[in-house]
Structure formats: structure tokens, C-alpha cells
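Taking the form predicted alone, here's one chain by itself in C-alpha cells.
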Amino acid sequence: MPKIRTQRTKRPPEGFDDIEPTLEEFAKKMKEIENEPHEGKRIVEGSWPVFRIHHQRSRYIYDLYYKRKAISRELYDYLLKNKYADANLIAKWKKPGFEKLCCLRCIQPRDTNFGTTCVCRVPKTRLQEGKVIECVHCGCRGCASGD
């Protein structure tokens, strides 16, 4: 969660005012999801929307800096430092084979039963046809870069 700006904190770099409404919209969605009732859902399903919003916000900042080159390096570093985006997830997106990675838990072998990556990392061509897979950690339906 981003820090609250006060009189003593450093001013954000130039260009922050342009993307601030979008970041506030993501924060608003996150609050709505956190306040949403969890009745009728499995325990793990309650956190899936939070992972989706977190992914969308990080992907938005990644696209602004690396794809569209719409923000400066100074602003990008400011956003990462103040936790508007996940720096570790963005670092994985820059590596080949991880361009569509949904969350870091899906590539950690210690979180799975057989010591491999999550089922959502398996390309859809290697799965049975008609079978819908869903990640236990974040609800992803497939983030393999070969799809």
C-alpha cells in the first residue's frame, strides 16, 4: 500500500499528477474488494480479486515505463519505492518466459505439492482439451508465455 503524503514527505516527481487518478482508482477498487463479504466462497477465493488488482496496478506501471515510455525513470523509481507496484514481479516480467506471470507464488516450487511450479504456468496446448484450470494461489487461468 502506498504511503500517505504529509508535509514532511518528499514531493512526487513530475508526471505523477498525470497518473495519480488511475492509481487512486486502483486503490478505490482495492478497498471495495477488501470490504466485500466472503460468505459462500472458499478460503482461497477471497484473496483472488486482491491479487488481480495488484497485478493490474503493477502491469499498468510496467507498461507506462517499458512499453509506452510515458514516464521518467525518476517517477518509475518513486512508484516502486512507495509500493505502487511490485518491483519483484516487474523484474520477472522483463525475463523471457515470464512475460505474462500473474503472481510470484506461481513460480515458487515450495508452495506446491510436488515441488514444481503452479498449474497455471503449463501451456494450454499441453493440457487436456476442455479442462478448465484455475490456480489455487491467485485464481489465474493460465499465465504461461507460450499460450
Second form
Amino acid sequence: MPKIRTQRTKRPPEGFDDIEPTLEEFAKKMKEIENEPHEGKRIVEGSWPVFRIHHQRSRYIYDLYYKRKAISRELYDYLLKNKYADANLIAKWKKPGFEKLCCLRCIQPRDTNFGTTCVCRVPKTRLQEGKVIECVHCGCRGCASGD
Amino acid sequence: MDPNQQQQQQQQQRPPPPPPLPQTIHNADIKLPPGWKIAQQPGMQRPYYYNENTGETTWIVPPFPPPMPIMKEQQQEKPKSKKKIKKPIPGTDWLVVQTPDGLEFYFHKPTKKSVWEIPEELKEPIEKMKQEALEKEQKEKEQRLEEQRKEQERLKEELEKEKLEREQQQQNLKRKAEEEQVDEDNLKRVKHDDDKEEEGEGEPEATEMTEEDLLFQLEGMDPTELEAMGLLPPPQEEQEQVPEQPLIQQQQQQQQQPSESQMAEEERVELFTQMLSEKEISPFSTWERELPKLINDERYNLIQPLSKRKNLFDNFCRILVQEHKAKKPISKPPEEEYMKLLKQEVNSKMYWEDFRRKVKNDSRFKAIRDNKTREILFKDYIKKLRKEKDSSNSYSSQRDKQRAYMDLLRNTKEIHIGMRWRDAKIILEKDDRYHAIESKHLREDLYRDYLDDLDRKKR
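What would you give as the form predicted in complex with the partner chain, now that the form predicted alone is on the page?
Full complex below, order starting with the chain above.
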């Protein structure tokens, strides 16, 4: 819930002003998606863009801190605390083999009929079908680290 | 089982399909390639796909066979550059040989010696050759760039035309809707329009015409109609003048580039990072947002796999950020800065609210994160000021102040005998000595005394 800044809330740490325009854009995109009509889409397909933007936003913050080292630890912790990025998803990205994970639903074995992970986790070399797969949870087309 | 029985079963039933995969798509309206059917046996939970021609059965939606001509083109492109390139050097007996790996060596015909380094005799003629080659390449690239620029500009103009058209058409649609409908329908339409306005122009595909539709329409329209709408393309002279200036800059950049096939991996990386540094990239922005700035440049294509480009981009941004931090002036602790701000702005009779309003946008004010500490420091400072004032209310300092004020009065030449206090105030307010005297009444009294003095001196 908190993303409303009043006089009583503490100011974000320094460096927030540099990244604020990008975060604003993500928020705007999210709102646009939420207002899209569901015409012409499957039932499951309606929520795919939400997962996509969520992944992108978390990816942006993860890159800024771990890859580009462009923000301080303070600011990174502030962003995680205020849910600008998904801390659980980022925790998976730090593990070998999960660097490009699409969403947390796709590695949840309880969500599948046979207790496996989602099909998008299968590397493309193992899929001899030659067709594009969009997984049912988040519309991912393959998030194995080798791809 | 007997083969006879098997055959009978095959004729009666279809062979059992392979075990199901974890993916579940239950759509009835999937397009199937030719020869495929969707079928379902009575005992099954899911439908399966059956190929009538081959007799294949699968659980998954069968893929369309890829079109053939693309494969052939790809095969043809590969065996292009696998030969050595030999160029004789004019005026001598040497040849320059370029191997497919990108290496160059020099071959002396009479003695049949091959040397890696440039022999002394050859330095000048080689430079000449290279310059000529460079010039030729530059000319070709200039031509290509000119064409690209023209195309880009034409595209931009068309996009602008489309936007104008779109707006006009929207207005037309709205007018028609209002005129033709009955009252009830009017109400409904108004609600729809409000929804559209709320969504903004985020998703023009569902309700409005896309750019492709407009392009199609533009091509179909007569040039006379276009003239009538005022959407003629500008004369070509302007297009040529504009690309000249950026071309000159690009020429200077290109003088450093040898042709692509000769470059080693390191050179490519260097050039790519050069391009990044020239393009004004913000290290806090995403790859997607910076991409349009990079994609038009030739050097973008030097590095092929997308992941490598992204890596280089990330590294570059990291370096940029470090430079930023180094450049920043070493900031003193925020409290010191805040004290300076207080000294500048605050006089003893200020309230916290007024001070805050005045100073809201100052960076030194913002540097202290906590509102409460700001207020506490402010109040401490005011206390200090008041103490100083009280101590300076001693008799001697009062006299000094009055003397200073009298000096001020004498120095202001605009003050004459009949002048009113109101008008004189405006002139005197600018000076500190006016403000040194705390009491307004005292100021006015002294002023009247001064006027009396002047009066007496005149007589």
C-alpha cells in the first residue's frame, strides 16, 4: 500500500531522484495495462502484461544495484522495502540457473498437474518442437539461463 | 498380440497417443496446419491432434512447417568471404595479402618472402593506398547515409501527417456521433468518450486507426486531396541541406574506421563503447529506452549476439556512474551547510513557517532529511540571535545605531523638507542601518527631527 508520500513519510535516500522518472514510467505502464479491455484475449492471457512489467521493474532495480552499481545499498534497501521491486524474485536471480527467471509462479511445483516446473523453464535445445511456447502463468517464452 | 488383430485394431481405433505433457491449452479454435484434425476419444479428458497424411498423433498443437526459401538464402550467404585478398602495391614488387581471419602480411614477389612488418621501402606507398581506399569507402558511406537520412525524414513526415489525420478523423467521428444520435444514445456515447479520454492515447489499436491503416489510406488518396488537406511533403531542397551538417561530423568519426571485415574482436568492442560514449546515455535508464538512440548507428551491428551488447552496455553504465561520483563536489556535512543557509536567510523575527516556505527549494535545506531536525536547528539559531540582540541593547550600542541612522538620513539626498515619512521609508528601507533600529516609532521620530534640522539650517 505505501507509495503515497505525505509530509509525515521519511524522504527517500539520495539518488532516488535520478531513477524516479524511470520508476514513474513503469508505474504508468502498469496502470495502462490494468485498464486494458479483455477483448480478443484468453482468460489467462489477460494477466500476462502485469507479470511482464513486474519482471521488468524488478530487473531494472536489480541491474542498477548488482550490475551497474549505480545506486547505494541504502537506496536499494529502501526500494525493496517500499515494494518497488520484488525481493523474492531478486533472491532467485542471484542463484545459478535462475538468472533469467520470469516469475515466481513458474517454479512453483504445486501449480502444475504433475509437480514439475512450468514449461518455460525448459531450455530451447531440449524442446524439439520448433514452435513458440507461451507459458500459461505469465506468457513467458523461455526463461532458462542458457537461452 | 497377433499381427492380424493389431491391424484390425489399427483400422478400428487410432493408435494410443504418447503420454500427456504438463502444458494444458484447452482452446477449441486453434488453427491447424493442413492435414491435421482435432479429435477426442470418449474416455479421454483432453482432445488430441491427428495427422491424416502421416498417421501421427500428438497432445500438443502441431507446428506449421517453416517456409522453404528462407533456408536457401541463409545457405547462400555463408560461403561469401572465405578467400584471401591480394593487392599489389604500385611502384614496388610487394603484395599486401589479407587473410579471412583479418590478418595482413606483405609478400615480396622476386624473393618469395612473406613478412609481417611493413618494410621500410613500402611505408609511403602503403599510406597512399590506404588513404585512397578510405576515401572510396567514405564516399560510399556518405551516399548510403544520405539515403538513410532522407528515408528517416520522410518517415517522420509521414508519421506527423498520420497524427494530423488521426486527430481530424477523431474530431469528425465525434461530430457525426453527436449529430446523428438520439438523446439516450447521446448519453451512452458521452460515457464511452469519457472512458477513452481517461485511458488516454495509450492503446490506439483497439478503438482508433493504427499507423499502418493511415499509411495505407495516404497511399490510396489522390495528390489533389492531399493538397486540399494541406499535407504536401516539403520540397526536397530542405532535406538535402539538413543532412549535410551531421554528415560532416560523421565523416570525422568514420576516418578512424577501417572496413568491417578486417576488424578484430577488440577493435569492435572499442568502437561499440566509443559509440556508447558519444550517444549521451543516462546510466539510470533501461536498455529498452536507450535502444532507439543506438540502433541507427552502424557500429551497433558490430557486435552480434544481443547478450554481449547488453553486457557492454551495463559495463559502460557502471563506468559512467563511477565518473559521476568522482565529479561530484565533495559535499560538507549537511548540518554545516544548513547553518550557512540559516545565517543567510534568517533574521531574528522570522517564524518557522515563513522560513520554510522561503527556503523550500534550497538544496541545503533538503540535504537534511528529517523535518524535525531542521526545525530544531532553526529554533536554536533564533534563540542565539535573540540573545545577541538583547546583549546589544545596551546604551552605547543604541547610540551607535542612532548615529548610523542619522548618517543614512544625511546621505540620502532625496529627502527634502516637505517629504512624507511614507515616501522616505521606501527609499530608506533598502539600507541596513534603517533596520538596525528596532523600533518603528523611533525611526519616524528621528526622521522628523532630521527634517526639523534641515529646516532650521535653511533659515
